[in-house]
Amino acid sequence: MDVKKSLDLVKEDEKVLSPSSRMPYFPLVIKKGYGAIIEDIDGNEYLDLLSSAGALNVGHSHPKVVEAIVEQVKNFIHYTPVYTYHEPLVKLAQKLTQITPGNYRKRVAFGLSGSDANDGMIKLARSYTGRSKIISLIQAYHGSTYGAISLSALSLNMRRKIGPLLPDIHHIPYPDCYRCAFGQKEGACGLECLKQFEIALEYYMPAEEVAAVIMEPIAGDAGLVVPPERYMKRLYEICKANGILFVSEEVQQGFGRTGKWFGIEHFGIEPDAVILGKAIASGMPLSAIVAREEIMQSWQAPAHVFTTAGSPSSCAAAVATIEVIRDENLIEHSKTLGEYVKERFIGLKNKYPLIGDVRGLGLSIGVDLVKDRDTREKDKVAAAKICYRCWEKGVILTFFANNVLRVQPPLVITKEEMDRAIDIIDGAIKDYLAGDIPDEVLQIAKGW
């Protein structure tokens, strides 16, 4: 593979970038992409098994996405809508409301991206209740603004030398059964990790002044740890029995990743506000909280606005985004293939200890690579060397978690698509343990 141009262009970026913008796996120059398909500039083609991190769920410049921003930017730009109205942050808000979970009155506010919307949620959960502590999870990403940062606690580097961070901001254990930190059996506990946050209310933490839990429902960058049905139905009831807020941050799940519109949706409970972000505008700059109109009603401007949020051109994305997930049927067919992406990584799980679990839900997969299956310790340098490994064979794919392999791919990706990329992160993984991958592509292969 002659990948010349692009690590020309690697060498300059990285005397322009600054460090803290980029965590490398492979030195990959996009030039175009269409469907589940992205070009280089030296001219190869892989299958894009990451979606931008999630953002393109209908896919690499789906036309009718393009059509709808190139007509409303031969119209105009953007015109702040601090001050101004128009008519597609309108229809987006209509088509939000209607098809975010709660069978009840909503307002909708935008942003730029996840991160923002998460400072939004925290501000907004305040003014509401009165109240000043946050309830976020270990492990948990929400983004990398100040407050988005706060809520997060998955890397030290996020952290580090930047404090001090948003005060009363609280974190207790997400429910990972495949590596409990309490040492129970999944199915056989006491719901330890959720004992950590009612001893808390009971003891040093009064339920009055917790105004929000903010939460995943499939925690992502973790390495995407689906929490069991009863832990998310208990800490439900433990929110609605205190006055707090129960938030489903949907950034990286949302828009039919799941199989679902919104990931909450699974677990059959209805949030008081959820956070959108990454799919909701095909890769356009734009991000929303949806939330009870009582709730948005507690603040006033310019409590949360931004001079380029909601942009027109975002707004067009985004409409055109939701009707193609609906005129494709891809919720459905995310569920459908996710089922049978989730059953051939079982079978590769069979074939190599390497694998030590598989989860997740619709296209929203996890391949848990371990050095032992009993210990479960993580095997970072095995999921680096095959990722690289395949981007040299044609499949954009990553990790995260320091060991968990990615699969995110666009909502649009056929079963043949996809069984040729599961066909190549096979042959990867028999590269790695043949010891065909070098050390090198370690300075390389950095991720999380």
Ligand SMILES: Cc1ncc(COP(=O)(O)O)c(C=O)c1O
The other form holds:
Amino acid sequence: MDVKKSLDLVKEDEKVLSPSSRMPYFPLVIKKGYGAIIEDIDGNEYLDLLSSAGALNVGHSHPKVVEAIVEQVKNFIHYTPVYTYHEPLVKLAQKLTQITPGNYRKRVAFGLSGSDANDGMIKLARSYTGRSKIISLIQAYHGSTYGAISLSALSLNMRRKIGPLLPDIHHIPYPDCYRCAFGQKEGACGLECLKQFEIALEYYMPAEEVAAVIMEPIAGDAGLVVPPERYMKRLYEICKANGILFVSEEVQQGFGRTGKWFGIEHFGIEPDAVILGKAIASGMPLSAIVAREEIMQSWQAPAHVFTTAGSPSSCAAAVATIEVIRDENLIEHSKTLGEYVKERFIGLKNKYPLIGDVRGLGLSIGVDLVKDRDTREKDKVAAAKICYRCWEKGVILTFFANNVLRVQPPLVITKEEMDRAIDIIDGAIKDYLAGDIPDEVLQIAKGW
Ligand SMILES: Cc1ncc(COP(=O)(O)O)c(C=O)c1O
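Which structure goes with the form predicted together with this ligand, now that we have seen the form predicted on its own?
Next comes the full complex, this chain leading.
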């Protein structure tokens, strides 16, 4: 594979870009994309299993999304909705109130990134409840602004030397049944992880001071950890019993990713608000908080304003994205293809002890690589080398949580494309086990 132009550009990039903002896996320099295919500047093609970190659920440059953006920018690129009104904003807000879970009147607040929407939710929850404490989960990633970093508890590097962070954010254990921090067996436990929260509420954290629990329905960057339904139901009950808002953070798992419009719908509970980003506008900058009307009425302007939030081209892209997801039955496709993909990875698990666990919902699948199935010790070297070899063979695959292969392709990917990608992953695992992937790739494949 010739990647000369790509390597040259990466050298230039390294001279001028801040190191804070990139965690590389391979030197991929994108020229164009269509469907689930990416082409680099050297003319090589790749099957995309990353979807720009889950932002491209309808695929690269879907013609309907492109048309919506082009038509909009021909009229006007932007005029701030802080002082004026525009049609795509209202149309999108109406659609969002229809597709998000919760059988109640809702309102929408827009931003530009998943991170700012998390910040906004902290402000909104405090404003509505008059309480200051916010509960997040250990291993959660919610973004990179101060509020979102304060919610996140996944990486020491992201929190080092930048404190003090936002006060009164508290973390409880995520229900990680594969690596239970309490040594319990899945399905046979007493929800010891949740007891930590109950103990806090009993002994040192007055429930009437807790504004909200902000939680991903599947912990994405933690390695696609799916919580048990009984955990979710019990946590929700605790919230309801104590006037605590339950917020589903759908930035990564929303918009059909898990085989439903939103991840929280798998658990049969109705959140008070959802946080949206990434796939909402197919890669155009946009985020949203959708909340019960009475909650949203509790804050006053200018509590949450951004000059370029809710830009007409992003809103037009988002309206088109929602229509494509609906018209092309992508939610059903995500569910059925996701089940097939999981089966195929379970087939690989039966072949390779390196794979300790396969989990996820819809096309949000994690493949957990371990040094030993009994100790479940994470195998970061295997993950880095396998992802690098996949890139060399034409598949864009990354890992998070140090060792979990992240399988989140655009929802438009076909079964044939998925089969081809999994065959290449199979080959990369064989190469790794045969010692055919050199250590030098670890200088490049850093990952999370
Ligand atoms: C679950 C989750 N929340 C929030 C964010 C932050 O979104 P953004 O990068 O758009 O600010 C991310 C990004 O990876 C995410 O995965």
